[in-house]
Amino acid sequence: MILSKRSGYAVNPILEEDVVAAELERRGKKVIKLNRGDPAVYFPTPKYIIDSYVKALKEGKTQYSDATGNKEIKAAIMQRYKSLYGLHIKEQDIVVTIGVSEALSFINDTLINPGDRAILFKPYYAQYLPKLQLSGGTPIFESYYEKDNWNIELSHLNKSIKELKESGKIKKVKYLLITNPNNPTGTVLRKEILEEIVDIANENNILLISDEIYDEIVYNNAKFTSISNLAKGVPHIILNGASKNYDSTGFRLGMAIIPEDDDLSTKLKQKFTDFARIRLSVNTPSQYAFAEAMRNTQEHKKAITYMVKEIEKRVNHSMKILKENEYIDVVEPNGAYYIFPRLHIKDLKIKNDKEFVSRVLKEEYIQLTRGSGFGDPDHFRIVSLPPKEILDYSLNRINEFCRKNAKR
């Protein structure tokens, strides 16, 4: 066999129907894509950011940059976290990556040996599991609790931790990873939940990782709390980037922030730097543009305020339509731009969420993502970024599809 066994883990359920969608489009069908969370498709990247990118190109800033990110972008990141969260970080605490995706690779390549474990919460962002598996790791699955607005089920987590300690397997647990605001559910975790998570990680010497890529896309009166405000003195990593808050998905810029100076954090910073040097650098002109995006707080506030208001309208409008569907249950999101309905599979002439998504694409020409791709079967994910008229049409078609395929 030529291919490696681990190559089988390289799967992205968000894009798995792309071949079918492309064939439908080749045949002249208009496919509405509600599968990919790409705000730049519907909210053009702000002009001031584009102008900064062009300026960097014209000034010849096209050479390799420092492997961990240039001084301009690091200074802007430091200022952003000081301004938003009162966090004082140093240049050496930051590693700029090719999106959060590469930061996830750095984490697993640095920490995971075959047989090591990591705690992931279902539903999880679709890249978390394959990144862990590619490094030889095994997941310990905990849950966001749907009946509690997708907040973390702490009682079960505490029970699992106790069992791991009693069996001696806790030493194999290398990290615990949360997403806040959440993809795919759109939940903003409550502060008291986060405080408990920090305590659990600290008491059990487990590295805490918080993916906060949507930290400014919060609405419906929800309040976001960064783990950086709660985990002082506890080894942790914060993940963020340009894609969502700064509407620059194609820039492929992320960051890993390791704020503490304990022995583990120091080793992580050094090894992340080593991995960054292997791939030389990230996109240089993008770094100058992202630095300006963060520095120009006046323009950013205009852009993010408009985008979040529109997302709130579109998500809430989508919820009204979906609540008319008697064949799903749906929890109201208050962050990011996703909706994650649960299908009443027993009431439908459909065997699972994979068949549901496949048939909606082939019959209604609407592309969704199956919930099992996020570790939670019988759900599907909707991206509520398109304008109201597109969402109206799409979600009413989904509702009608359910009615047509009802058992009764």
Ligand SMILES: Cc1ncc(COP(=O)(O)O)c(C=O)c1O
The other form holds:
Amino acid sequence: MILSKRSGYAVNPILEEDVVAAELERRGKKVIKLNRGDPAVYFPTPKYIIDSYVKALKEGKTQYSDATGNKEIKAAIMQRYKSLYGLHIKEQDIVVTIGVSEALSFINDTLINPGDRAILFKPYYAQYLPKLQLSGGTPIFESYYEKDNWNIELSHLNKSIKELKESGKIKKVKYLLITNPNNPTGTVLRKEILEEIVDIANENNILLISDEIYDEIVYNNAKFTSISNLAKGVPHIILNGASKNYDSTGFRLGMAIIPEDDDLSTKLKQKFTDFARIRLSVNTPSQYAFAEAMRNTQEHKKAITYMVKEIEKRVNHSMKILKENEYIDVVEPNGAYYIFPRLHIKDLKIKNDKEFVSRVLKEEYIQLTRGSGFGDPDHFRIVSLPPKEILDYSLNRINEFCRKNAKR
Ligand SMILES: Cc1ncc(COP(=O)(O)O)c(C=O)c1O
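The structure above corresponds to the form predicted on its own; please give the structure of the form predicted together with the named molecule next.
First the chain shown before, then all remaining chains and molecules of the complex.
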């Protein structure tokens, strides 16, 4: 049987070393996993959320729900956006999805025909590219700019847009997708950059998508601005979910919010609903739990304040250790919980980031993710969620590994 060509796009670099890690574990080695950004591994999901999940089960809430999400969760989402951003979104602006992961599929299934384009920024969150390619789309790569704390390189973006306009290819560009705060760089994008992005999308009829799944995980005095506050009157989609801010990755709940009512936004709402209907429902008890997670703002504030303070400490502590390594450069993060160092590959007896990550796993038993998996070779991504002792041990091992493999 010949498999589909498309199936070749189903690659996740974050998990690609799992088989090697499992084999090492089978041989009795303890592997430290700094590859997967799962807060619930280190910060147990808050009890008030677990309790409401159990309550929903005990009350027999085990049926299919409305395909686009039940009334409780939509009301809680509306309340969250009103209290955090002063937004008045309507129930019909919301489609609840199986994580942001499914919302990304809806976006591409709805918008992309073979040959269509989408603007992605390198380094991009690893799922964006395969989801676009599975629909037959082609990326136009722009960059977050390392020298400007990984903010967007606007001059380059403006130049590309000008070229696309001149060649007439701009008509093929369906969306521009940003991640704020960012995975893998840990950067919170500056407001003035976001304002320009909104203008560019608006002037060129490109749908703007902002993945804001880490919007409450912001620290080191950074200020987060939601695109929803800047893009009034401009078609846009906000992505968010239970996984990160609510520390509930395994609930598998996300949302696509389409706040505007122009022609495109109306069509998107209808089509996302159709896609939701062909998979019937998302997990029902977890919707009740996520609704309570958002509604109980007092408990949520306690939980998120503690988690973000801890993340800030852990990231800053990691940075201190990494700065002792003369074979990498690293930009200070101020959101999410990732660090994305650049390897001085020419000074190392290592070919590339793939070999680096593979050898760190086999020789030091530490699992990382290669930068090329996010479209940015010569980098690697660290998940800085574990407690201090684990970070101390593993980051010092990484530093030592670089020294051992230095050319001189
Ligand atoms: C930027 C970003 N978007 C989306 C996701 C996927 O989220 P979900 O668990 O909601 O599918 C992740 C997960 O790490 C992420 O980092």
